[in-house]
Amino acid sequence: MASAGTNATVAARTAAVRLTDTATHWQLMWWKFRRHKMALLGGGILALMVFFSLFAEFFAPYTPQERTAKYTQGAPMGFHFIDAEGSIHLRPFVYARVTKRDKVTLRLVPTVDTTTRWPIKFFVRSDDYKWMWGLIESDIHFFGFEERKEFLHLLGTDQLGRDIFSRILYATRTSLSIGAIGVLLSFVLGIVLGGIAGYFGGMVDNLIMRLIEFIRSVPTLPLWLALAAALPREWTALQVYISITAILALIGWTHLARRVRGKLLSLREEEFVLAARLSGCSHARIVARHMLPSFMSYMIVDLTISFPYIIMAETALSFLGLGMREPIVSWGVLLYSAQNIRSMILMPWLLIPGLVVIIAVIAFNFLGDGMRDAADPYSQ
């Protein structure tokens, strides 16, 4: 019996063997992915962001500019399945608000009413919208109420009584399309100037190097705040979007540029390229067709550890409002409303959106390890 079980392992060590000499080396990297249990939580946790921000006009029960006028400045609103009698209910509720006067400040304050219940409803038809880019139009909405005297605000409301919640999920949607588009736009820069400066060499290098090192040399931050700032106010938020993006994938390439560069220093003089350049290949595509490929998986690496400086930019600069502008929300947009002191203070719940920003940021630097890990997948 002993020798049959240390048959079948050796046998399954075998054919291990085998698999890894005929796997690819996107498989390979696959695999090994796999085992960082980090980046799968990392990378399970941006996959829920970008699902709930595409359809955020179906989770969030309020568009971002509609106000609750009974509720301003409320905290959050937490449903339950307990009464206060003890009761379960299988339907989750929230107690009803009402309005009193303050006897010191004389402003009208929100307050629980524990006798009145308002049931959470599923799938109810509230205001229209359009999703998926304007194609599919509806009014159906994941979780609300029809009746308009009442109101959810799972995470509170800010200083004019928007809900936080809802304002979140188009949020999200903002500022990850940002690092999407502005890391896109940094890999295109990235990849051309690197490639032209790694595989000609000579004067062109020296002139796409010296131009790095002026970016490079720069403070980021104050670069960042100059350039926003020279945008002219009169904008709309269209192009201010378009604007900010452009001006964060400006700055942002140069990191990938020079990585680019040595690892074409370094293969330019290899036997596969010579016998590319002697069958007649072109130039464009001995680099786009034998070299790049060589080393696509650090590119990509690259891609993924640059979106949480171009999302933490974005943020950065609309929380000191030279960013996006209302009616647009970003997380930085969202966070420039707790500036001051007295709104900490007061309403505690405006700093959720910074929270959201910092699991965000993790869970980029998780997947980035551990794509950085399956990148070199022979090391252990």
Contents of the next structure:
Amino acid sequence: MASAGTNATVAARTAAVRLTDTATHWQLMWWKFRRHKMALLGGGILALMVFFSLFAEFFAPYTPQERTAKYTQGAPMGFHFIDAEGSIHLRPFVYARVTKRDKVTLRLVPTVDTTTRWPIKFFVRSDDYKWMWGLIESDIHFFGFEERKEFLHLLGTDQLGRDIFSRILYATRTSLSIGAIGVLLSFVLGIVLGGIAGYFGGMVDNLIMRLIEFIRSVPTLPLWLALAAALPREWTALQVYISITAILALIGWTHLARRVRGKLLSLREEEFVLAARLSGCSHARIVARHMLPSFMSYMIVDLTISFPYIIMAETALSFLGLGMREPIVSWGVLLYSAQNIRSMILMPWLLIPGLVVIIAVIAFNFLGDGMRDAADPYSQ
Amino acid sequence: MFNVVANRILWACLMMAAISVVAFTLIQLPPGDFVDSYVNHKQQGGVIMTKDEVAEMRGTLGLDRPMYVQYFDWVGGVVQGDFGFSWEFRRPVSEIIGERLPLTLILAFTTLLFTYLTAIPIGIYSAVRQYSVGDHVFTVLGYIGLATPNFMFALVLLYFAHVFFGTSAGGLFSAEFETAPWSWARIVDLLAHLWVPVVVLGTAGTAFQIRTMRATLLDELNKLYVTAARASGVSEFRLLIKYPVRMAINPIVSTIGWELTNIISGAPIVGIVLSLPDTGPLFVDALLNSDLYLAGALILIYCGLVIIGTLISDLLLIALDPRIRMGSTA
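For comparison with the form predicted on its own, produce the structure of the form predicted together with the partner chain.
The complete assembly is shown below, putting the previous chain first.
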């Protein structure tokens, strides 16, 4: 940002030089990106998602597997500032829930007791947790209660009484991280294979392009389903996580590889490449140091666009019971319990994770649109 | 032109051969073969099989032969319409698939039809009336349509159908037609149910095609030949349909194969959520139960459908676009 400041003063002193003439490539892109309000919004939403899920242990009042036995299949609970008598409380509270037996069905039904208030405490000390692979230990939660019997399930609970809100926070972390690792893996695959194809051309190029064409014309989901089904059932949750991510990464790389190849093919004849070759650079160095940076922005755009595909694929796999499994929660795992129509009709709040998926994907699409425009800051 | 067509057909055949290898590898991937699971099953029933018995069983089933022999055996059967035997259903795979495949085909082609019949007019409208209220509405709907996973959309439809109409939106037939033989009434009943999966499967594709149509048509509309045609007094409608739309339709046609891939890809999940009597639930169950010949056959069929679809869209493009017909790839 310091350079932007100096640039501004220089531009002010010599009026003939416009700001856009002295700005760097990335500055121009940022200015162009900034004009896309929807892209900024998308980026903001995603940043919030990353933030809340990164600190899930702090923001989530419960762990993903913790059960509130008294409040299974519970509806979302609202919090209030004004009580039934009309008096205002500065500290938000929830009304107590009392379990009563329904006289007809004999089922235990939680009912609202407006005479008792459970005041919500912030930065409350309750269950211990380890954060960042055990680096930080704490027991402070963003909100909670002092008494064990009091509870607040913002988005309701599932069949087993697990808090949907907390589970969504943890699931967001899993799903986004799968997306991020998947995108990174496909980035590497795309650059290496696309790079080899584009730089060397000829026979190798032909072979890799045929492979890409093959992968792109195959219905992916059935193939990934079959691959996922081939994973041994007795694998641990972590092993499944790693292999599912790897499987999903196989989706995204073809697009990027094509882009890299196309650009390399056209750049190969440029003079700066010839210059680099004459001065004795190795193949790898020419590609990595001189050619790739010249179209880095396009690659980042392609990655942003492939992000939602990976996330949606993971959601679909887990939804069918072939992807992630409990105790790891992801968006798809949460939606798995909505697969049963009857429980979904009984507990429509089980669909809330789906809403989160939709919001995330829309945010990614907005971001991608803005970045696509910004990638070429010189066109008007 | 003959060369181009022959080239495409040859490529499709090569793809099919490659797919058969992939499908065979996939069904061999899970550890253990059928005999292993059979022995396990017997053991749970208290029957212990001797090593000789197990070996003999492998011999009679041909599982002791080298992989490539088994592969050619399988492919040889597939070519003759024999997809192997489903241990789960205790029936030949071809029979089980034969019952359900027509519905998958109907679903896929109706969805394809729906996608293009809605996307092309809406795309034209959005381009001609750029930034109108309608254009904005379709843009917003498009964003949501692209971002909603198929199964989520299906779940929401099911939920609202239950809450507002008290009916189930799932299935493809009413109860009385479930097992009835094909008749006019049954076809009408099918059409009354078919729209739900068609809309669910087609929405994402439609949203995407609207965007493509809108963007390419906007590019065309700004070109000078349009101004020239307008200046020479061609009526606005004729002007639109005769030149820019014809140009803009090419990229749309070239995506038919790709669109079919997406539909076939999404169909199994939608089939499960809406409990359709097509191949979707069959496929996922086959995977979950390691009913490998059934799963392999379905992978082969899904990929085959896509390859045929791509071939058709290539041929259509050759018919539509003289530049490709003449052999230049520009």
